[in-house]
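The form predicted on its own is given below as one chain in structure tokens.
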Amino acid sequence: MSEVTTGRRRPGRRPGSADTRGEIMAAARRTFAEKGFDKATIRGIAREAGVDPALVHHYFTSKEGLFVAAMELPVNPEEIIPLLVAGPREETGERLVRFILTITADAQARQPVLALMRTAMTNEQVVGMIREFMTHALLEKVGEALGVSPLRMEAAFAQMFGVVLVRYVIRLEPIASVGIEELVALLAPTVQRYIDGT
């Protein structure tokens, strides 16, 4: 019996789409764009893209996975958590300090990246949507590993974010063109003390 004489519908992929992840991008960008990331669900996602939700989790794993390929970010929280809290916690500053500086070191991955900051600036959905997924999918793990106060992860992701922003949208010298490895010799204390608590 085929699909049509049943009124029967296979979950999955639906027939005559070549591109069935770009689809499930576009509605994510749109879903996440009108609910935000804590309100937006694999499900409605699915539903919007006209696909069963287990192929979303077939080519995203999860709804943070899902998030940053529609985002286009350059890292995904649950593949460089179990990074940043792996090792030395005396050495988790200076690890912290030492992935953001060199993957927004490339040019391609850091695109991105500021081309959120800046629509964030003037865009309240945009910044409600970074802030959820920072604090949910990021920041709080990150702190719940680490044994970390929210107000402290913040104050650390504060720190890096600003010298981002000076670094690549204001590019204020000499901070725009000094090397990696003496901005983490500068930054990581600093980044330590917040996790420390000291």
Contents of the next structure:
Protein chains: 2
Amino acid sequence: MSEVTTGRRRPGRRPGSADTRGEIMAAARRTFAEKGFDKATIRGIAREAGVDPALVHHYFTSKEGLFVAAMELPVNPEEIIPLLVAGPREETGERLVRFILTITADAQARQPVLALMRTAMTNEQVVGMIREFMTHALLEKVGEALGVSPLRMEAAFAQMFGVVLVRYVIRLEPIASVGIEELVALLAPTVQRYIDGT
Amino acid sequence: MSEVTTGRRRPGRRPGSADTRGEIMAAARRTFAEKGFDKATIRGIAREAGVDPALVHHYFTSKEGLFVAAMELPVNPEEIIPLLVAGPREETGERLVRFILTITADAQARQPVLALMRTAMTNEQVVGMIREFMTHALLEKVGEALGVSPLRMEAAFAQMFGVVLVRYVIRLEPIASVGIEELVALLAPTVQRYIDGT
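What would you give as the form predicted together with a further copy of the same chain, now that the form predicted on its own is on the page?
Okay, now the whole complex, with that chain kicking things off.
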């Protein structure tokens, strides 16, 4: 709360100043945590940051884009969909598994995701925010693009989420050390089966 | 540490007294967290609790049994193996998936598991302890009993671990509300494929 006050009253701050983008992201983090992803609006976040909503659109394009930037997520769901629907349908599982394993192999990219998960394990508000974002910004959209039911999308997500946790948080061997391609060969048929509905 | 001192010096406490079992479990929690699962010994835990090692064996049978009791885990890995190797090999995945989903459907049974995971997300010592227990008391033994490689056991574990987290922590719908048998039908072929090595 003190941050809000400081942000609003700092003398000489104006839209477009060097830290406006950062202040919008800080306002977004507070708003998403308080209201969840679904109920938060660009207008409300702009008001919280003391800027014009058009500026928020200018910097972040969409509420999804603002969430991704504010939480420092390594990828925007909107970028995943073209990647998944391009290329042969029977290799979709392989593309998805390789994409997730490649992104999370970068320690800097996975750190904010794991930090968010840590908070979620003990904070109901953060869980709610993640649940809404995952449901409406990620799984529903990918599922619709691929024609896969929500339950099957969630089973695929659970497989990859579990692998990332076992590889990078619990660090069981050999899964923590094995190469990406060996894991792709092992996991892609699982994800493909969920996609195929068989 | 104050607990240790209190436990050791309380006048009139003797082996077999009403809270000896609880004091052994408290000593076990401290020792497992400090030394990890592999390096902790029944002898060392008995010393920490100020009791004879024979008493620890009497109450808990094995180091695995003591770990399960101390962490309030809902199931002892030693009980899982007979369940998995009994019955047709081609239904092993189904038995394993149904078993995990049935146990975790009980809020009281899954609460200590989730509590342990919460701590693990932020505590390296606890992660180390869980990693050693999972590797040497659970996955290696189940894998050896089934003739399944560690990597494949870990992929199967990651699937089920992810499902439990998505169902009970993130609570995505519909996976949070769907019945056990629908999930068994969806997930058993995945686990069976890891077991079959195909």
